[in-house]
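As structure tokens, one chain now follows by itself in the form predicted on its own.
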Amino acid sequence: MTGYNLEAIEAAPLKDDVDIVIPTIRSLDFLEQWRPFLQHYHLIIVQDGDPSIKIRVPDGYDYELYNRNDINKILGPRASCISYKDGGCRCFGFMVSKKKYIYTIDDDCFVAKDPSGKEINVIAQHIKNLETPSTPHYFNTLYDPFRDGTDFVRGYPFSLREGVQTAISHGLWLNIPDYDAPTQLVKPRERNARYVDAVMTIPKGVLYPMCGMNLAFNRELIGPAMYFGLMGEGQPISRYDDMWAGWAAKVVCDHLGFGVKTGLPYLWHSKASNPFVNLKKEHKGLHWQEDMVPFFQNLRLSKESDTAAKCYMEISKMTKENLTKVDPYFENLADAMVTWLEAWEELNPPVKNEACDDKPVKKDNGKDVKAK
């Protein structure tokens, strides 16, 4: 069988095919350290919180910056969809984007090392998970069979071995857990140092908690599933934003017959955020997760949801028949899911337009350049 091939991938690192989306309150000061890997890469930065405050960017990134006012100006009533004061404002620049593939990182994430000293190129890693396929049908004991050195194991059947087509790169961080609030509470100084040198492919019908922080995924595939709902303020959850979108695009990839890996790469996680803060963000979430998961465990899509956009607006319709028993802001949830789609189509229609002169303007190594 064909592995991966490593120096073909690292040489052609597919920049023309990657947009990097990052949400933020702040100066963007931490792409210093990662230059190296992602300056040759189109940055998509959506800056949450007060749109007056100037957010800077080191100079020789090629970059779009929106703030809430571009958001508002480009969606219009639409703009109610994308959340205020929450990582979720990040799945604007998954609509806005028209690249094949999406990196989204978030602005406390720094260049981790493996065990031999060496920095991780997080994107050559991803790159490799979505180029090569998934097996979610039957589990593969070496984990990951397309990788060098690996194959399928004795009993594995033949009929499954050509595997699927990977839509999702779920990657892992070390140093600051990804944990709740109450877990924080509890393990304050814990900290990762367990580099596991795995990729494996999450089984059909299993779901998982997506972490947003170290995320990459095929947009054509699965983008209009990868909403990360409605959530932060003025709203009575927070923090469950990559939750939500992770449990719905996993059903989804099931559904259409898509794969989603976990494992490699690892990013150093460098600050933890306030776990009294964020008890107050998460405390319904943690009741309603009891609700949430099972939903998900159970959800059933028709044969008529033959694309990610389909299967989301059937999910919605889910959404607000299960969901709104447990508490009225599911069908804010799930009126909100129906705008996203809304958007996302008005942004991405099915024929390609030509240019308009309404587009936002781009930021060509931070200089104003008219959208093309």
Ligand SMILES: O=c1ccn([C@@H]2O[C@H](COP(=O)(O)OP(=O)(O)O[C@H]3OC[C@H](O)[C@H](O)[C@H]3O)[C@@H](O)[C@H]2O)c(=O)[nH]1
Second form
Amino acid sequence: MTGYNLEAIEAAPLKDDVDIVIPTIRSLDFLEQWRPFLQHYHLIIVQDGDPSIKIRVPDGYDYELYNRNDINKILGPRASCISYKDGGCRCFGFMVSKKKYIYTIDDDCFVAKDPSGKEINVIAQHIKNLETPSTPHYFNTLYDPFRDGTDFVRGYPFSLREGVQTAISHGLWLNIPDYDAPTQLVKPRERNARYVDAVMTIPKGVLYPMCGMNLAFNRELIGPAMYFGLMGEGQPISRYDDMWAGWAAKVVCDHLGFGVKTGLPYLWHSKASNPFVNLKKEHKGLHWQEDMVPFFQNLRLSKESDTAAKCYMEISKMTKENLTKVDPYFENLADAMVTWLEAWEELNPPVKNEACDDKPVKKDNGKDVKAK
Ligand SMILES: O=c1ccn([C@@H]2O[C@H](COP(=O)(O)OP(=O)(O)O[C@H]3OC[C@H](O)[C@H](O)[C@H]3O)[C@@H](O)[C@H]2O)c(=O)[nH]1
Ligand SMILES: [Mn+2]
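Next up, can you give the form predicted in complex with this ligand of this protein, since the form predicted on its own came first?
What follows is the whole complex; the chain from before opens it.
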């Protein structure tokens, strides 16, 4: 038995350790249905598009809302690294959060039911996924051994059963699946009705197409690598925001010894975005992914890169060196990755250990103030 008290995790949803990040260019009415599960969490809403439009947040939610003007004010010139007119703007919410865990969800996602008809508490399942180890070094054929009612199977080395810390929990979707535009065009009526009761670790060295629709991660482990790229207006590509983040973050997790899980929880994805519009937005990505994926598959990070930020800086350098030949866009993206890291560092300064360093850390109105 793994000895993890999963019931305790289910009962204690860690509400003070999680921020819910929602990118929106539409409406937040979908939050009405999520009240039983999300109302006791703090929301970080990233409003995309025209900042003069007032977005209504349903009563009873505790939130902070940032529109484009706010992003520009907070980041100054560094705001250039945050996408405009693309769901990738959500990563600004990852940066301003101070919590250990992030859960990000799209505004056209609703509560799904499991086969027994019970409503799925996505947060509780994501927390369970993140609070229990991953097994990237050897595949357990009964899937996640840390779930109730299952375990490591015969032939699983005991030396590997401790597992590794889980950095990312990738949930799935009933109804409208996250298909690319060509697939949506040829299968416009396809709906995902298949509920697979499984959580599995994505093996080390294997990439996966991370979807930002129902996603949770440990900010402290992998935050700096969860940059959703430079997409949308003014860029040659859109709708590859989460893919870029997913490939980079998986390489960083493999390098640093963290795990990534996919599977439960499911949510109900309601809105099929327009496949013709999507095709226009993502068509370069359909070509470039044939280069981007091998780039990440062959990427090797140095042992000096011992934090997510250092790994990400290295990936930025290698993006510029290896992908600019595919398209000059990647030079801009590589620069934006550095800008992202600088902005992250500015908003999340490394905590100084006052015990061994009582030098003042910054001046404020002429007075010296200590790190909080
Ligand atoms: O310009 C924009 C467009 C959208 N958003 C917000 O992003 C979320 C996803 O948008 P949407 O539901 O229209 O796209 P999908 O095709 O269903 O989403 C997938 O593809 C795009 C993203 O990668 C997404 O994560 C995938 O699931 C939604 O909250 C929109 O309001 C935006 O902020 N700006
Ligand atoms: Mn959607």
